[in-house]
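Shown next as structure tokens: one chain only, the form predicted alone.
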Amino acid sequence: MYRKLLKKKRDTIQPLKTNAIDSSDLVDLTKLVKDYIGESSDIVQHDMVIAGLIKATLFYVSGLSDRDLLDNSVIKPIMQISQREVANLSHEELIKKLSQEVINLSSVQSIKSLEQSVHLLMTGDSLLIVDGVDKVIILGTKGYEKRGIEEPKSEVVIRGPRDGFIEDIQTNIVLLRRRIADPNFIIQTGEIGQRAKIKYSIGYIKGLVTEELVNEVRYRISCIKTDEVLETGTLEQLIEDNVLSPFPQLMHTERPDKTTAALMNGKVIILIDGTPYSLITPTTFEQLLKSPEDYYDRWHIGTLIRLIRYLAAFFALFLPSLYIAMVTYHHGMIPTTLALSIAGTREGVPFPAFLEAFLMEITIELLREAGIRLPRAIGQTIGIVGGLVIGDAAVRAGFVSPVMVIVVAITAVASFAIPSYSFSIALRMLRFSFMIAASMFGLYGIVISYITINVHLVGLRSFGSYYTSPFAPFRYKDWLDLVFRAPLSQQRTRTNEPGTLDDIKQN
């Protein structure tokens, strides 16, 4: 019933248009474009005559095409024909001169399919109508505003580059360009999306990373059949392993850093025009809590870093639940004079240690997105404000005891500490889980719910590879860039995941 209701659901998205050029006429052609694009006012139409002798039509769009490249490049050369270099030309000759002598652009075209026309023009090219030929010229004239270079605002560093991918596709290929020489980058372009048809980019060494990964890659994107696929985070809830899972299985950046070490790495990446990140694929667990940063500084401090990280993430997913079973299970296991300590600090709390927790923990994550949601200015200050006032005020009160305050503090500060966003949200979600089976069962329920994380981990899959590796399976060669960092001079092999063409990286 359920498939009926998908299919009957995918039979209600209309296909589109498909006209072709069949006149040569040019009022029948310029009919035929407004008829496609229907009454968009943004849309331009500019008349013109050809050295007083054809008729001829251009269509743009006001904002998406550079209208100085238009006047200079394309108008005022056409304008400037003489009758005389005209006058005897057929319509191919004509188009030929156009294209090859009269209009000063890279990039000049002239094609058959209105679909297609139409498709270039709304992504920032013109169209020019010729009295008498049945081609339409498309003309390269992309010009629209963006933003400009900036430091990442999700994953600032200490020491290492300052610069961050935009909103545009091509200027965050030449970011990697810059950093990868190597011809056999590969860079393949495509279209996703039945109507917003929004352009992407895989990318790739050729030479590193296997015929296998690309292809599934390749595969599982041309799966895709939706109208709009707007940001990297809608492509990777399409295309990852397992939807259930509460893990990223693709990992994001916008670092091109970053970027360029996963595929000095065997790894493919996407890129989607319109957003800031992109997509690395595939990810380990372990990677999601590596920085770039680790790699910039000598390999002591980028252990510590990583001891701290790994610290983080324990206390972002235990530490309320260690605080419940034990004040609530397991009083014997703390010592005589923390425990009386504790006791005294919760006498007069009229809630479970449960409730206590659960009560702060969803006050620390309303603030922290109430933080995101405020600009950016006050924002930070609301947060910690709203986090000192509220936490003050609920002890005076007699709410929830100091101990309890500390406790969710140290674990909102240790959440921060993860690189990965999405990795971090997802300790946040199953710390919720962790606190109800220590409120049911105390450490065995803990116990427990570990075990059964660790059984979904070592399932998962990221494109064919291990997500829970080099831990299990075991790889003792990966260890040396795992929590411990080597020296860079012995980290001579790439990693086994994913398996490459060419496992050494150094000699």
Second form
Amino acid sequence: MYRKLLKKKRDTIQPLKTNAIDSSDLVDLTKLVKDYIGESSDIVQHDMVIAGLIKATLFYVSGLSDRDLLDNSVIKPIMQISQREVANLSHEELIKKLSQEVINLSSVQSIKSLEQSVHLLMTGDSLLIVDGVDKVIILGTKGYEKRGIEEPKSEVVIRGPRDGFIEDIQTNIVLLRRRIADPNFIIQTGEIGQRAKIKYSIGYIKGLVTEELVNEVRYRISCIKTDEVLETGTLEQLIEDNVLSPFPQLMHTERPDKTTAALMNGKVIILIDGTPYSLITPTTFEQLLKSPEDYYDRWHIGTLIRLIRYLAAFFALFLPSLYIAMVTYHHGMIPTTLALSIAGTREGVPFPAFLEAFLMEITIELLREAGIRLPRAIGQTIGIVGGLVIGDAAVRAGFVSPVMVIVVAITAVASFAIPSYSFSIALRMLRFSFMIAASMFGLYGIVISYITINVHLVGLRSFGSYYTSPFAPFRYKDWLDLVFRAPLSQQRTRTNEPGTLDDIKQN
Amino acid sequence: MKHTISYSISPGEMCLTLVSMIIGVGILTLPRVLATELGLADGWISILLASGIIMSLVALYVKLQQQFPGETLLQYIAGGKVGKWFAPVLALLFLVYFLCLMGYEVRILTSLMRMYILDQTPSEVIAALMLFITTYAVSKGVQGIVHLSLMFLPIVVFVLLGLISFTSINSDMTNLLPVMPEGIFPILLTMKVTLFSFLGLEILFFLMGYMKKSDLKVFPLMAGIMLIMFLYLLVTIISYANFSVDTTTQITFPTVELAKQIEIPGGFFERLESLLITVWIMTIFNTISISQLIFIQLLEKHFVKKEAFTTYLPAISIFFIFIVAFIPHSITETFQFGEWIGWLGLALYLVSLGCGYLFFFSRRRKTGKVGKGVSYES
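Moving on from the form predicted alone, kindly provide the form predicted in complex with its partner chain as a structure.
Below is the entire complex, every chain and molecule, led by the chain shown above.
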């Protein structure tokens, strides 16, 4: 109801009288195109005369099209064509001759739809309009500046490939294709955003992925009606199952190798033009604690790293709250000597443990946020200044106890050890609620919060997959690749979530 | 999508759910109750015998359930002419039973908390918090409840075994001798106590209706009962060995006191009973949430048919559980209350099982021997 009230008439979109091109006159056609495009000055109109006989006009967007390509493969051959060749040709034959013999491009097509041709113009193709022909010739002259392939900044590994996705979707697809030479690797492309019309691709491996999953992904994306989707993060929020959950329900990665591994497990990936991230769906809890490096190193190392990561997740979530609970309610749990020394350091601290922890946690979050925004070199300095100087000064000034600084520092370091950034943020947020619970009800509060999170998790789905698998629908085979990372020769099946059509990975 | 449309409990999940339902507060008090009843160290024989009986009862029910896969026992009973009148009566009794059980668990939880963890916080607040999250859990339905059991049970068993392995260093096994000085008869008399500690079996009547026909097997459930038996035996034997039988009678929660005995080398943590209780909150949560789910389902299926009311049922159930939990005046009265619940539960199990078979046989006679669904496959 409200939507109806709020809905206003939009008059900025120019209504098109006719979509199909019905005129063959050059002046008419040019005017049509120019009316549609409006008055943008970066759209170049280039008039020419073919063989001194036929007038033609070329439209392209400067910067989006490759100028050299246009000069050498389109304009030059058209100019050099002799009068004898084009004389006495019908329109159809002229188009055929131009596209098959004259123009040296791999992609030349002629279409009648004006809207489509203008859209292609906007994505970097050029339009060639020839007098007397009631079609537009589309020349594939896309060519624009892009960043070179670099090492992904947000996911660094010691052992593993160094290439990362870039902002160009075509390059990203190539990066994946180079790893999967399987013809069953399907990439399907579409556009999202009613105005921006940003290219996206769904990728999956036919014969592995279940039909339901692909359909679900397609359905959810096709339901999006918004102006623009600029990042995978935006898309993620529009298609995730539970908007209220603090946990990420889709995984994003900059690494082609991680994406390839996900494809091989029967998942669907989504790429968007203009962002160096791929989305992986469905995602389960345990996958957020995995890193591709676990598989590149030998299994002993992989297992140890996984153990450390689970420990890190535990610390990042529980440590400050456990400290608060022990200091406030359960002095008895700490051994006497340690309890005495903690009490000694807390002497003179004016705040209760909860406030102390809260202040320090907020300080460290501030430092972290500031460190991200600043240029890299200064960011590091801020980290050191914040960590050492403020921590030390706070202790000396008697604001906080040294133990609290240790606890907060370990928590911060632990939250950096988690491979998935969005998961680490989730833990950071939940940590504060744990701290509040601990300050009110001690250990009981912590357990109650833990149970509450578990209740939430068992109800959570990611594209129909149980979020807590393989813990909660107990899948014993997946436990070979959970905390304990079994030797690769023992991991013979794909993971159980999502279900795949072919479960056997190796014989 | 496929998971959300239909969910069926797998045999392993059923087994673990059963275990987490049965291991409630019983294990914390079992050694004391057995020692008080018997006065001898033969409690473990009683546990062995009781688990044998329980196993046969479970097997009997699974055989019955195989006749009507996809239905709960009460739905099956309600299917006939006589049963239509009989099922609501049974349902009402079960409602009372689960209500009392939840009240009892909540009450024991508050006593535990007051005794060991939070001595200042009012019992009512502790109980209310627990009931709020169980109600939240119930909103996740059968799948959520079953999966929660799977999430917590490994932690609980792991911590219990870990703690016990530390205590066993300073135990004296001679406390368990002599074996059967007064013959088998007094042991048989204590069977009621051990049978009570296996209660919670009733959930099979309701949850096995969510299993596929091919999954209705006896063995996984047997394995579950064996696990419980093993834990009970371990706890009982080790508390006798640690405290001797006479001292055990004086301790309210012997299992918790066992944890108190532990000294971890290096002395990094002390008073590990807080850890045990902290973890034990999870099993108590499991027991209550499973019971509450069944409680609400029973109400929905048999008594409150109106859709407008069913949304309020979880909230209303909190109210009643809360009241029941604080009916007993003291911890002694609570244990007395627990014993009544035990009798009620045992009787209900036997009556429902008997009724189930009765109706099954009478219906089979009517429809002839090759009636639908009458095939013994396991």
